[in-house]
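Next up is one chain by itself, shown in C-alpha cells, the form predicted on its own.
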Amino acid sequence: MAQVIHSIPELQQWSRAAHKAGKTVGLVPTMGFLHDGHLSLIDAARANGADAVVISIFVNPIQFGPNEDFAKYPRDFERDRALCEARNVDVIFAPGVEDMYPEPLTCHVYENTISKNLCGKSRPIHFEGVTTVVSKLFNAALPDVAVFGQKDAQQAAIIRRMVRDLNFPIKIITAPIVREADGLAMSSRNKYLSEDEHRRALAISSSLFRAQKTFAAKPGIAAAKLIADIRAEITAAGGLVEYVELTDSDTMLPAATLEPGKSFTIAVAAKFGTTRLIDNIQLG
C-alpha cells in the first residue's frame, strides 16, 4: 500500500532513509486526476532505475492565471490513490498549499528564454509557477530520477534547462505521449470536452500525424507548408488555433527551416469550446 505523506520534512526523511538503504528514488510530479499517461510516467521511472517511486499530487495555484481553471481543475484523490497502489507506487506526496507556500512567498524560480515562447506567450506566469513548484518538489523528494511527459514538451525542456543551470543532481526522463484510442493526446482536461468537441479536436492529432507522414515522404518540404496545413485542418474542424510552430526538439525554441540531420518538434495549442489542448510530434 502506498504511503501518503503530506509534509515536506516527512518526505525528506523518507527519501534520506531510502537512499541510506541503497535505493534509487524516482519522482513523478502531477496535479492528480491521473490517467494512463501519468501511469506511464511511473513505469518510465521504474524502467530508468527507480527502486522507490514518489508521485506528487498537487494542483499548483501559482501556475494558473487569474482567468484559468484552478478552481474547477478536476480532483479525485481516492481514485488517484487506487491507481497509484495498483502501480505499486511507494509514496504519494499530497501537500496542502500551506505546506508548499508558507506566507509570505517571496522567492520564485525563473527561466527567461525557453519559457517566453509557445505557451509562455498566452500564459505569462505559468512557467514561473512550474519551475518554482518543481524545484520545491525536487528539494522535498530528493529524487535521483524525475519523469515528465512529452505532451508538455516545452515544460520538459524548461525543466531540463533548470536542472542543468541550477545543478540539480537529478536525471530527467521525458516519456512519450500516451494517446486515447482515437488519437487525442491524454490530458486531465479532456473531461471538459463535450462529445462533439472531442470528435472535432481529433483534428489536432490527425493533422500532426499527416505532417509527420508528409515529412517522411518529402524531407525537403517547406516547414511553412506543413504548418499551414495543420492550422487549416484544425480551423476547419472548428478549433481556435493559438499556435502551430516548428521548434528545435531539444530547446523548444523557434526553428526557421527543417535542416537535414536535426530533430524538430511541431507544437500545437488550440481551443475547442472553452478547452485548451496542446499536442506535438517529432520530425527528423
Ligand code: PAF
Second form
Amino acid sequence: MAQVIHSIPELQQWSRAAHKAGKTVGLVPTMGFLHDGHLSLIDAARANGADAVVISIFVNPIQFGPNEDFAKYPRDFERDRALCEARNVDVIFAPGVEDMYPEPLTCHVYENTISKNLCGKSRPIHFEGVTTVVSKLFNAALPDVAVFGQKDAQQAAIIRRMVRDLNFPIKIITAPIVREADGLAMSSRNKYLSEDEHRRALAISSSLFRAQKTFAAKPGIAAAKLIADIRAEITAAGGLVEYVELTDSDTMLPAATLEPGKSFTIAVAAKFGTTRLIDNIQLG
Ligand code: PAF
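For the form predicted in complex with the ligand instead of the form predicted on its own, what are the coordinates?
And the full complex, kicking off with our chain again.
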C-alpha cells in the first residue's frame, strides 16, 4: 500500500528513516495524470538501485506562463494512486500549493544558458519554475536517485547541470521516451488532441524516425537538410512548427554541424490545433 504524504516535513522524516534503515531512496517527479512513460520512470528508479520509491504528483503553478494550461492541466489523483499501487510505489508525495508555496518565494533557482534555447524561447519563465520546484522536491524527498524522462530532453539537461553546479548529492537518470503504439511520444497533454489532430501529429515522430534512418544510411548528410525535411513533413500535416533544432545530446545546446563520433539530438516543438507537443530523437 503506497503511503500518501502531503507535507514536506513528513516526507523528510520518512526519507531520513528510510536512509537509516539502509534504503536507497528514488524520486520520480511528475505532475500526475500518469501514463506508461511515467511508470517507466518508476521502473528506472528501481533499476538504478532505489529500494524505496517516492513519486511526487504536483501541478506546479510557477512553471506555467499566464496564458498556458495550468488550470486545465489534467488531474486524476485516484487513478494515479491506483497506478502507483500497482507499481509498488512506496510513497506518493502529493502536496497542495499551500504546502509547496506557503508564501510567495523570494528565492528561485535559475539556470541561465540551456534554458534560453528551444522551449525557453516561447516559455520564458518555465524552466525557472522547474528548477525551483525540483530543488524543493529534492530537499523534501532527500533522494539518492532521481529520474526524468528523455521526452523533456531540455528539462533533463538543465536538471543534470543544476545538480552538477549546485552539488546536489543525487544521481540523475534520464529514461528513454515511451511512445504510443503509433509512435506519438507519451504525454499527459496528448489527451487534448482530437482524433484527427492525433493522427496528423504522428508527422512529428515519423519525421524524426525518418531523419534517424537517413542519418544512419548517410552519416555525411547536412544537418540543415534533415531539419528542413522534418519541418516540411510536420507542416504538410497541418502542424505549426515552433522549432526543429540540432543540439548536443548531453547539454542540449545548439550544434551547428553533425561531427562524426558525437551524439546529437534533434528536438522538435509543434502545435496541432491548440496543443503544443515536443519530441526528440538521437543521432549517432
Ligand atoms: O516534467 C514534469 O512533469 C515537470 O516539469 C516536473 C519535473 C515534475 C516539475 O514540475
